[in-house]
Amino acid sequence: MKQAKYLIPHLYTADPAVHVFNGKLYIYPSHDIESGIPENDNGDHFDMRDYHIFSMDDIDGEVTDHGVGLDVKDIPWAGRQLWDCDCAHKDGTYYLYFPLKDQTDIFRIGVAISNKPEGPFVPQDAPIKGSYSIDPCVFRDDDGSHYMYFGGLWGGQLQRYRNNKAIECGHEPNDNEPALPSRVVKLSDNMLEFGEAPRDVIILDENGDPLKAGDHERRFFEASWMHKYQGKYYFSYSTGDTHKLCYATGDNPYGPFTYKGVILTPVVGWTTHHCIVEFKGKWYLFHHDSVPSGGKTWLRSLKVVELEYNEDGTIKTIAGGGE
C-alpha cells in the first residue's frame, strides 16, 4: 500500500479539488483557520474566509502557494463561510465555483472568473440563480459539456430542499425512505448559470434499489466528485457521520449509479472530503485529515496518495488511519 504524504505544512487546508491545467496540478482547497467557535453539527466552527491556490509540477515536487485567489470580503453578496470550491476551464477562462452563505445565512453557489488558473478570481455580483447547498464539483465530459455536482447534509443545508425548492422545516427522510441525494446540473455554455433544473443523483444498491436514508455506511452525505475511468463514470462522495469515502459507477453523467465500495476508510478528524485526478499516467486521491493539528476537526491538512484500480475497474480501498 502506498503511503500518503502531507502537502501544505504552512496552512491548514482541506476539501481539495485538483485539476491538470497547462501540464501542472492545480489545487483548490478550503482554508481552515482557528475560529474560536465551539464545535457543532451545523459547522459554525468552520470559519473559512479565503482560498489559497496551489500548484505542483510533479507529484513528488514542491508545492507553490500562489496566495489568495478569492477573499470573502471581495464578494458582493457575502455573508460567511467559504466552504469547498472547484475550478473549471473553458476557452481560455477559468471559473471558480464556491459555496457561501448569503446575508440571510443561506448557502448559495457563486462563480468567479480569471484568465489564469491561479487567479486572482473576480466574483460575479450575485450567486448562480437556483443554486443551493454546498460542495460544488464541476466535471468536464469528453464532449466538452460541463456538469456540476453539489449538496451536503446538516450544515450544508441539503435537507432543507425537495425538488429544488426550500421546504418549511428541513429534515432528513425516515430510515426506510430513499436517502437524500446529491444533485447534478448541466452548466450553460457561458459557465455562469445552470443550463437546466438540477436532478437527483440516485445511488442504487446491488439489487437495483435506491440506497435508504438509514444506510449510513453507504448513503450520500456530502463531498461529491466525478471522474471517468475506462469509459465508466465514477461518482464518489463522503458518507459523513460514518466517515468513509465511497463510490458508485454509471454509464452517463446523470446516473443512476450503482454502489461499488469504499475508497478510503475513516481518517483522524470528523470530515472526509476528496478528489480523484489522473496525472502523468497515474491516478491520485487527494484528501485531508486532522493529524497535524492534534485531531482538531476544524483544522485539517491536505494529503495525497496513489489510487489503484483492480482489473475489473473497482478501486482498491485505502486505509485512512483513523479507525
Ligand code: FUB
Given for the second form:
Amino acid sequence: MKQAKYLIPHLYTADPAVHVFNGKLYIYPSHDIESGIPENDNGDHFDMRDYHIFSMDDIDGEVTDHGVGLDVKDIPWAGRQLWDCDCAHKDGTYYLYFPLKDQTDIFRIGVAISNKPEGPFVPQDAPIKGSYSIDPCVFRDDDGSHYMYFGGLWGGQLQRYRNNKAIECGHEPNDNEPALPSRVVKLSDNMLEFGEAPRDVIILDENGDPLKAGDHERRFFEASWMHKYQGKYYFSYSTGDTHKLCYATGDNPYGPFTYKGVILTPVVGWTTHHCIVEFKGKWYLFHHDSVPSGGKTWLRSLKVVELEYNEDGTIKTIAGGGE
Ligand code: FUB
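Form predicted alone done, so how does the form predicted together with the ligand look?
To see the whole picture, the full complex is given below, headed by that same chain.
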C-alpha cells in the first residue's frame, strides 16, 4: 500500500494508537465530535466524550467498530476532554491509558481495565498519581517492561510543569533555552501507577546539543510514539505549530535521542498525530487529517500508509498533502 487510505468513513477519528493483539490490529483513536466550541489555542474545541475501538484482520480488509469502549460519563474524576489514548496488554488484562481534564480543568492521565482489547474498559476511581499533561503512549520493551511517554504543549498544559512540579506561571522557555521535552516513565508491575518519577526525553541535534525551544521545525510539541526497529529506539512526535511528524533515535527507552528527520510533512488541518506499527512483516504509519471534513481542524479522519526505511535505518519521508 503506497497510497494513504482513509479507514473509518462513518465517524471522525484522530490520534491513532495501534497495536497487534491476538493477531489482529486494534485501533484506539480519539473520537472527534462537533462540539460547537470556537477554535482556540487552548484546544477547547476538541471536546471529545468517548472512545470507539476498532479492529482489522488485515491492512486492506474491513474495519470493525466495536462501539464505545469508554465513556466520559463513567469516569468518576472526569471534568472534560478525552484526548489521545493508548492501550497495553499484560498477563491477560488490557489497560487503556487516557488524558482527561479533572474537575479543576487540569489534564491528568487515567487508566481503565478490560479483559478484552475492544473493552468495555472500567476506569479506576482516580487518575494516575503524579500524572499530568496529555498524549500517553505506552511502549512494551522486549524484556516485558512498559514505559509511558507523555506530554503536550499549549492546550496540553506541559509548559506548566518543570521537574514534575506545577510552576506558578506556566510558560515556554526563551528561544535560546532547551526545548520542553516529552516525558518517559516506567510503569509499575501492576500497570496502574508510575513506577518511578517521570524523566525528560532529551532530543539532541547533530552536534549533540539539546534542541532549543526556538527550533519550532524540530522541537517536541505533542503526540509521542515509541517503536523499535533493528534494535534501535525510535522516538517520534509532532512539532505542533510547524505541523510535522519527526523522529529521533537512541539506544535505550530513556534516550537521549538524536534528531533524524521528518516522517510526515504537514497534513490538511492543524494537528498531526500518528503511530508506527509492524504487521505481517510490513511497517505502517497511522495518522489523521481534516480533508473529509473540508478542513475543520477539530473533525479529523484516520488514515494508514506503508512506512519504509532506508538501508541505514532512516525513515523515508511521506508527503502529508497539506503544504
Ligand atoms: O485530539 C486532541 C489533541 O490534538 C491530541 O491530544 C493532540 O495530540 C492533537 O492531536
